[in-house]
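Here you get one chain, nothing else, as structure tokens; it is the form predicted on its own.
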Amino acid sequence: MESNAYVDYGYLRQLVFNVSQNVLDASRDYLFETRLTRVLRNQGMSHLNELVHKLRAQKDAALEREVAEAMTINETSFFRDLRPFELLRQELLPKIIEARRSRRTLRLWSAACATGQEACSLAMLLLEHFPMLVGWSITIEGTDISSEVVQRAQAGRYQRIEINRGLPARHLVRYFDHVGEDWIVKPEVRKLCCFRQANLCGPSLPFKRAGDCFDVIFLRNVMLYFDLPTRRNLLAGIHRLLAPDGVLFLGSSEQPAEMALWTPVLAGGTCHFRPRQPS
């Protein structure tokens, strides 16, 4: 790309915020150069200033979304920060399962799931340690704003470098098939996971049915990219979707924007949050 050509990075940052509510710091404007390479190629362009000119000249919602998706952070790995998974296994899930014994349903949500490793990790956790769930209705929802990463999650196909990040060897043998240079998630894991595109900061959250309710929600390392009003609105929606005895996991450096709605619980070397009910 032509480095000395003027690029209105402020316009691009505002565009990304308008579409995804992601707040991009000006000190990281250099990321536009690398992450929008594919967008430029798809548009037959060579320089970012050409892209900005086109976006300014005519409203193109699809192109705006493509730019915003390209700038979304998609960092993930299997069993990332193992402590929440261990706490679920040892303490939290046994209690939730006992409480759901008559209904025999379990719903979990990996919000901002990226390429699906977190949702697959939850599925493997259930399959590995909770055989009493055979015959239950279990759904692990995975959502992300990026259609590209959702398609990869749906394919359940991972490269060696992804497999080497956090996946125990015994899980690789039991839950993956080696196909060519890649590993593909086996059907027993895949059938528990449902991946779809969704914007956490849209007019409403993706789950709108009257019966939509989750037992466990992972919303980790997402809100640090949002401003305070967006965080408040998102967490209020999460509160409505979480069962009264459900569990919310945030990133290790994240806190709910409205603490009046949540009770923090320190256990197992990590923190999770329980929804407070209106008095």
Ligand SMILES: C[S@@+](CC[C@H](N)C(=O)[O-])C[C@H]1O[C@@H](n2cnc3c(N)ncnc32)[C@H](O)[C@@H]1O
Given for the second form:
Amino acid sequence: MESNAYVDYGYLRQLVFNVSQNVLDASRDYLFETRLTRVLRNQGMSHLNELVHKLRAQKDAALEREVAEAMTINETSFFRDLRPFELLRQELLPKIIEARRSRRTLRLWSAACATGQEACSLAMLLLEHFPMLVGWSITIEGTDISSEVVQRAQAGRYQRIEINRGLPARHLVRYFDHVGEDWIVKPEVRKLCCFRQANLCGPSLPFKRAGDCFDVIFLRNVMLYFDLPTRRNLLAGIHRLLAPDGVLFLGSSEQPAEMALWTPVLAGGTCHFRPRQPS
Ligand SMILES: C[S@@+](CC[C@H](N)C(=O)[O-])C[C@H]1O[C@@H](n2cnc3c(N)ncnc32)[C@H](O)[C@@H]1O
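And the form predicted in complex with the named molecule, for comparison with the form predicted on its own?
Entire complex below, previous chain first.
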């Protein structure tokens, strides 16, 4: 197939939207070339046209997913934006822990966890500052649409460049093992975290509320990829999964689409959201 033949980027953008609800800007169509290199190689193809042709010719849900996942942006780091973690440590978690004293259960969710640094940061925060939680049932769920990043999160293996971004030196020493060129999270961190693939925009969210809602949800730096109806729908689902006294953190430039459901709280130089209860 001709390398300079017309590529139907509109088709690819629509495909990505259908699978992951990520809205890609036409001005960044050039990203398809670089991000889909591996998909093309796996398919034994050399040009995007061939891929579009194949996708059009016959429905292939696995290949569609592979394309959509390859187009996700998985940027993350340990203790990203620091302030939410500090606020949790100083103010929010002590109150939540006090309120859960008789149940001795805590559930946190890093929704769109990418390679797992956010969930691991929460685990380290709990281990480092809340020794009274020994013996509690603690779960930090990490979910992401991309199977590749979820596998990396499950492996808990990080390169020096990832470690250098945001991880305090004392945490590195205490919570990681140096293996070859990389660093691997120790079992005490890993056992608090549970990573799996899940689409935040599928027909239903990956958790059902059956008495075990979340105390803390991090939904950071993902809503910017969604359109307004998708954000609205997602935030309504998140609202149902959050405990009445739970807290939601969004990315520093993000806002709930539907403010009627949320009370924004400015504290600790950051903003978090409390679920409003129907009156
Ligand atoms: C920029 S990263 C944010 C990671 C982390 N929350 C943080 O703030 O550091 C965005 C993540 O959202 C994931 N994502 C995009 N669309 C998604 C969807 N529909 N469902 C679940 N995850 C999605 C991507 O795979 C990517 O790993």
